[in-house]
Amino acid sequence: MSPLHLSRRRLFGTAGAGVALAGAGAVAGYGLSGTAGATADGVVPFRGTHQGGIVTPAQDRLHFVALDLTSTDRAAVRDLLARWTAAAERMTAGRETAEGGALPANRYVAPADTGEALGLPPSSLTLTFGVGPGFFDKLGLADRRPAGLAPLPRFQGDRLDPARSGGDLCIQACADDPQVAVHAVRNLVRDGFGVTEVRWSQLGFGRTSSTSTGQATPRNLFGFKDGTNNLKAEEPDLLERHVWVGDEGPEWLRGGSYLVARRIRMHIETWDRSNLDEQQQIIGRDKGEGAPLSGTAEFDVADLAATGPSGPLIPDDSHIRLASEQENGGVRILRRGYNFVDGSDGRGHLDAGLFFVAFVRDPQRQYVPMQRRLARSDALSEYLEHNGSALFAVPPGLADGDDHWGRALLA
């Protein structure tokens, strides 16, 4: 990079924290039972070996909420989380809440279900529970919380808002249709009154990343396609490396994942200044056709040893480079972001960004070293703020019969 491109992103002054979002060597795979996606009608399967929207096909929208419990009781907690499970499992097969919930046959009782999704399809609805660090601090379940459930530290440059961050369960809510996610954590959220409340929320729009063959690379606000090197549905075998809880996780976690949410925003006026060949050399990618500055082609394998006249063909602090898996000792993260625009801060400027969600295996061992990294040397700090940030443990799937969320847990 030459003195030239730092002395220009030095003079907007933006400042921020690095993180995967154009093409970082991510993961996606298979999804419930070994199928990939929805049905003909819409329909993700919701038991299954593994839960919902981890490596279902990435849908469109988003609805994330984080809810802290205002109760003790675990077994007011254990109620909750099945009535919950009931629901979703309902919703996502595109039915209401309860049989006539919507509009039950006496007027003069509020309907068990809010109704803003009658009609609609079920739009490939996924819902995915976690549990945080203080889940188990309330419940008096330390023993039975995961080594790699350890909060996540402070990364340099983080300007974290404990509004945002945290939070001892989450919801996520993934569909096609934005008002059929909406549904079904409005309603979910509002069975929760007297056990949960809500922590914060974040909707999100056009998917960042690709997670099946069938998918083309989408692109994120800063303009790049985003996700290139994400592994697809049809590669299971670096799922069990990198992203299910193996022998090493408690009992109830196995075959689960963690779930490591960041928000970032993305200072998109600062970066619209800057020229397309800086931009360039900040991400390590061409912004056409999305190849590494070492190829011609999106998925060429970007070639690190790669010089011409000037140096390093991608340079030394770029993305790409900085969140490879080469840099990082074979890491890989499976990557499941949204965009975000949540209006304006009141002085000119967007408030949009990247909602961050990643999966993996051990969150300390693959997410914490990557981002430090990042937050240390990528060129692509200057851009973005971390104002967000949150880690959940996320059961596996449930089987057939009665099993809820939480079941095995709360045991």
Contents of the next structure:
Protein chains: 2
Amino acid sequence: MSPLHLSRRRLFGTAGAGVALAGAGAVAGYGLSGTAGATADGVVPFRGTHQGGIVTPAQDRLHFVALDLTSTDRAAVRDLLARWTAAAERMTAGRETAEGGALPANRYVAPADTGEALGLPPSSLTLTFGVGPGFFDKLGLADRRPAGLAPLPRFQGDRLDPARSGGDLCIQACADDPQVAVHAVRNLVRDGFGVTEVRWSQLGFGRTSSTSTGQATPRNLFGFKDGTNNLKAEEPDLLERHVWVGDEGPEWLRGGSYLVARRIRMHIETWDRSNLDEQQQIIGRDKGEGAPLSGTAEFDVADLAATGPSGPLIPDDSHIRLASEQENGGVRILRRGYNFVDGSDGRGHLDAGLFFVAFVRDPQRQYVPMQRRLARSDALSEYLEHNGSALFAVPPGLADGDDHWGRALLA
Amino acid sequence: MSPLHLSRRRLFGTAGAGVALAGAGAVAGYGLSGTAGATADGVVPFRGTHQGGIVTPAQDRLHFVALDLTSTDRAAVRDLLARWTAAAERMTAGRETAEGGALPANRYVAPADTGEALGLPPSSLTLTFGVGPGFFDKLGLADRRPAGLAPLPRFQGDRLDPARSGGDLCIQACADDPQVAVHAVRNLVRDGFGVTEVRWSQLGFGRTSSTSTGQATPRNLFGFKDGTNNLKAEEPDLLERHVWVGDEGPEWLRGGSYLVARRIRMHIETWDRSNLDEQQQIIGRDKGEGAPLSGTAEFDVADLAATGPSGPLIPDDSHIRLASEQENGGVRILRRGYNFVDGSDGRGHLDAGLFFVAFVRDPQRQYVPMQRRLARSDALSEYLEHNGSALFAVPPGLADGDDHWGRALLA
Ligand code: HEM
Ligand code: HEM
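Switch from the form predicted on its own to the form predicted in complex with a further copy of the same chain and give that structure.
Full assembly next; the chain just shown is listed first.
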């Protein structure tokens, strides 16, 4: 082991110390994976306390894939995870999946890399790996399945399509260039042949959240700024509390997180017919600045108690009130979603919406009660239809020497 | 009319002179719509001899929508085209669909603009408008339907899905930011309510062709450079010959073109199992440089007569031979396609491919025989499945004072 490896190993020696340092690193710009953005050459560090793609400043494009295991052979899965990890580490560094990838010296062999990213820069690619409930069942690991992976309840209004839900494994590819994200997913999918197959996949064309104070807040397809009051990479204490699994979780998941994915169709035609005032009352913020209706500037803290002549300035059934930590017993979540448009719905409309992705320390305590409240009371719900849903446990980042994402889990 | 208007009017006074000047403009960088790229602020001029989005250096992202008329009222259609044209001109300039668009001073009215592009730069947005066969039938204009719009024949291997084919109208939105392209299509679709409805729509995440000598050649999902031997904006004489409708067409179409759209699923799994040599023999070019197999550098002219020990260097069933002008009686086309990945196919694979877009002067003389030859003999066909198809006539660009795309057509 090289001295460099030694020192990085020491840095990540214990989860606690690693996490504390990672927090410091993020602020000081140390470039630890999962807590900082890309280096000047567009490379997000692959190894570190946490996986990349969670608090990494949200890149512009997403390709998300959920896969099912077609094999129950634990050794075959372990092999695949090792191959995936090696390929992922190379690709995030802007390299091909394997040495001599797209253009093998022997032209009578099938190229190891499919080639469509040749010449493209690393583009801040992150690859985030997770396991769903079926992973444990199929591999005879039911005793390792963490409590957090219990099935999500059915929420009011859910119209879930099984073909867009669930999955034994997931890979979230985020990058500033969609071709780089697609290339990564496609090559990992390809490598899984015989062990995994695609269950569903989702492209996101525009990020709908900022996850770093350095990012401008983007807009979702309802035209509102989205991500203003999100958890941010620069808030390590809050991330400890709300995002990273701690001692309560199984050892293999500490420093990891849970990923909740919801494909939310947005009824943009109906929304577009509502007037500006209605829209602002529904969200609880103004459309121009993104300021809470109790304030004037985007980052003003929402004053839920403030009232005007006709009642609370931030209405009782507004989205930001019902999603607020005050109404949710102090619960917060890290949102990291993307806009999508997937052709048309066959009834004359665009099939458009938000591919909602959230990272939480405990989905049952955080996402479930919040979503239950929103589904029941949020004025926004009328304009939404949740038609895809999945939940994954996301292992922590890899220390140097860890040869694959599932090492602690499959040990 | 302002002197500026006068002088631009003069410039575009007659189709012939306009075209010739446009060619000169492109070379000298005059910035005429349809022949030059964006200005420094990312605005592609909206008016000019030709519509933008044809020989405009291909932008990175696409949102294409095909619409059907739900009204047979010619006046209503004319009104819609006037509204569309005004909104399109504003949006390509980086402005909202209408004055006070997303944030009307009176907040009790529905905003005219949906707002998700607020604050985003023009991003080289172009909006290209076309009419399909049904436009003429439904509006009682069958006598104006140009010969070029005759239905495409069924080609060998076609597996066309009616839900991804046809359309009475189309709008092609290209931009460097997908949110800008999506915003434009969505707002035009919205404005069409009551007159048009979405038939199908397609997002393209990465351009697969260069259309200007100033652009690097991108790669398609088979990993090959695509667009090397494409027609280029800098070749006005060739564009005259192969892309722009001339005196042979009806007056309202002169200086316009035809748009052929084909949704081509690419069987990437099968392709990925073929070896590098096979892949190169199928295309007729090498994968690294993109050079013809008869040469060494990308832009070497393919020598179809060159032979090696085992026959022609560029095989008889290779894609570039069968698509070449030599094999097609001098015919060439302008390709302007985009890569797509639309989730998964429900059978464990990604639904990925090429959304092929070509602009031609006469589809029946150019696209049809070329596609017939490729469908029958091209070694590449084995890896492809055409599952969407549409054909549109694309009117010329708007002169100053023209209030809508269909003015000459509906006159
Ligand atoms: C298409 C669906 C949705 C849309 C359009 C939407 C939109 C928004 C907008 C515009 C804001 C205000 C700006 C901000 O702070 O980010 C916001 C805040 C928030 N949203 Fe959503 N949202 C959606 C779904 C959800 C879901 C499913 C959840 C969780 C179950 C959620 C949780 C939150 C939270 C926690 C906040 C911050 C509230 C606060 O200020 O404390 N949202 N959302
Ligand atoms: C998924 C389907 C397709 C793929 C992957 C593909 C790929 C390619 C590649 C790699 C080249 C060589 C580089 C270049 O000059 O651009 C090429 C050239 C070309 N392709 Fe395709 N192509 C496809 C479909 C089509 C179709 C449907 C047509 C027309 C019917 C077409 C017409 C052409 C032409 C005209 C050329 C230039 C040939 C020459 O060098 O003279 N292609 N294509």
